[in-house]
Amino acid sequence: MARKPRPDRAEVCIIGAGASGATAAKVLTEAGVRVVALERGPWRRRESFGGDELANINRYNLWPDPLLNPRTARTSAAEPAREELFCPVPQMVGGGTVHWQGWLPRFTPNDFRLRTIAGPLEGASLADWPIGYDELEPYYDRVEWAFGVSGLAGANRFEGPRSRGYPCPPMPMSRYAENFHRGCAALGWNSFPTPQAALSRPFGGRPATVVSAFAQQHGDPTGTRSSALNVFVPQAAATGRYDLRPDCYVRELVLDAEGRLRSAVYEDADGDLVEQEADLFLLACGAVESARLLLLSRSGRFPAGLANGSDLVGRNVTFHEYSAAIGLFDDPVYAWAGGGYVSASSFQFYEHDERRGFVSGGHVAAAGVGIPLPINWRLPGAPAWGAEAKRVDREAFNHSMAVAMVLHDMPQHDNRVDLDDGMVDAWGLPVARITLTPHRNDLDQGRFLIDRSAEILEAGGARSVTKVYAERVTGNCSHQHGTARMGDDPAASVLNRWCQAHEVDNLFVIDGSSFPTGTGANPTLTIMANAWRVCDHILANRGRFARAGLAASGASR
């Protein structure tokens, strides 16, 4: 162990300092709460991010760096797994909010409750969430503020009740917004722009944010995209109550002899073993990595992982998937333009409709080909380089553009994120392992999301389109849920609707692991809102996490 001093007992630990992380924290320290976050990746600033497309897409400069840290997929048990990047997300002080365009849709009131209004699908293990829309409401008003995001309240007539507009207004219409919305306007669809984590004008005392083609993947050098890195650990650590340590692996968490989470055992920058203790924790690295740890986590209690004595951790797991139809048109789209920032979206094919034949819908919204920057754009079955490659850059770059859906992939019992014991990371512990086969409702759905998209860039006016069919779930959209469900009974889910341990009650799982569904949209709204909401309920039972009965009286492991 250590021979460093061993640190002060913290009130609340936090693992991970991304977007639920750091809302936790905000939320906390802002409360009087003292709060330890133990961070695995670095603490980067503004000056250390900028335009470069190779380093940030193509070589890791964000991205988790698979030598590093690597990870394996398979499409079955039956299956050897091969080593992957699977479904990444940046690994850092921010996490998935620093790379992100900020596409921050709310859910609908019926995402959460799909199995009810779709009842039972075979083979899937759909679920209605213990909580509702009315719920979350108010903290979706809450972190919507706190941002300053960009939107226009009703636009989207999918939407559910709201407690009052956006903040600011719509960023600046893009040409290929004007695409997007002038097709679903011509078939009679509904669109409306795509709310996002900007400021389309000054607001809380930031400028507003430079709209810049170097977006998506990309940090931002300018410090005035809104992220959990720019907005949230800023307003946390001026309380002074937050204690952020970057490049801290937590290796394994800690029972006491009453079963209770002791402590987090983590690595620090200079490789030394440090054990930090805290009456409190709160676990924020992602529905793959919390579950990994959790997983980890083994003891004579729980031999199958921390919280697991339903062997439900790391099942049910969902990632989204990302796929376009592509359309070329007769006049300059400039999609690279705005990087993303400037965008449109669609729920009319949203929410569940039996008559087509599969379950629930996606979330469709205007996009770029590619990034879409110069070094990453091809158009699909274009050659990728010669005189050919050279010539179709010249004439479709700036005249194409795609309408992408977000899939909603079906939960699975046996879809699961396990420890692949015939593989380790730099640090020498098993990595995660992904097993995970598509549903026929995915692909379905997936074939009728993408043909509607074409359908819009049609009646938009693109001379021709290509359609990308998502043949598998592949992981592209670093969207990760469902690995520690939360749900009323003990039995069928591992957390309570507080998102609290139904087997370890001082410890929360905050990510999005706790989604009983994955949903159709983009959830990083959801995952933050939603560990606002813990937050509040923590605070609200303050007295009953105090350190009185929580001493530790000799490890059990």
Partner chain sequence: MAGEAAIEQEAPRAFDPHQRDTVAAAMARIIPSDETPGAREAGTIDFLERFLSGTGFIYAKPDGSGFETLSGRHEQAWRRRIDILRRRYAEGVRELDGRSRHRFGRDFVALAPQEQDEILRAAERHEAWPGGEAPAADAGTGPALQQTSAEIDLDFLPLLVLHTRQGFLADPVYGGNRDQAGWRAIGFPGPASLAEVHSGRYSTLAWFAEGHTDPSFENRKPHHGA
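For comparison with the form predicted alone, would you give the structure of this protein in the form predicted together with the partner chain?
A lone chain is what you will see next.
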């Protein structure tokens, strides 16, 4: 590798251009800040996406190719790690929002104080957040309106107070949503249209979203879905202050003599090494890769990884597990038709209720079976091949739907991301190794939520129901959090309430790494709202982060 001339120093360098990195880029560039962004993956245009299940799902067109970007996993430190595509997220401009379906519920006020609400849980490292719902609410509102979200204010009776409604009414109600709402109504449970990163009508200069079977886990060739790629990246680029460099893989963050971050060293598309200096660095690679980059950045001051004097970087990692009850209906439901677009949710079993015998709960929602499809469609319990398998495919494909859950898994000190000492990626860097044992609470909560999901299907008219309990945590939601907790105590957290490293004052981590608990809801709305909040703080303190004379920003408030 050759070393290229050093580019101009930047005011802010954002590493990653997914949900949080693109939000930060929009907020900072629109406020006049010049930003350099380093994204390891390509900057794909909408013309490069298609309705191709084989390419997108089975051939890693959007998922990381495990031969290039492997990960390893194990259930305890005592056992060898095996190669596993654990909790993958697309690595490209737009990140997980490129292929998501975009369920965007808000967290509830109690999500920010679960330790207080539920008390201690043996074996878990529950913690309250250093911030509350009220502090985040204005940013939820900004993201919903800037990004373009369709939903119905007030419909989720467990939601916290809102400063206003959604910019667009809910997306059309699907046939499977009708079954879901009917089931919930019969049981006396609250249900609501799922807030969706899509436009039910033209908004903000963008046309209404095309409803297609090729949505969940597919890119969007129409450019009509709300994603970081379609919305925040172009908005940041339009300022002329967003120097977004795709195919630039940051290998290490380098300190200066004073212990502040000096530069990010990256390998560019030509395979050459480049050193980018900046006043301020925002890490936005997702909770697994952000932790990995911190751990890869070792120095005399931080021999165990950057900002890791507490030994907490990578620990307390949480992943949502997706599982479902599957119902068969006499009338066709065509649950493939939304491509994972759900349109009906319930938070009835979201809040903590000690009578249930476990901590917290999760979001349940109507969904297709085994989306994406049809290749990857499969009725649980059916044979894999032969005449009977074909019969089940034929009879159930148009007549089945799922009610799925977002499992709120508990943080544990020993559940962690670290570096695998036995495997490197295609760029020669040690890969992320996941060590994770599900907490008893995760399994109990999962069974409870799947049982309730099955009841919704039965009450909604299903002829038969199959339950698929989550027996382990595999990261199959792509949701990842907790690897650099925020908190007020530097001994018990990596970041302060502004997601600024306690030990490195010009380093902020703005993705889900900061979340002390994973909650039972889809995290990306909160990730974007929190990134916006952090950037507002950075803007309010602009100038303090210059090369010299910096005050700890936490003290400035």
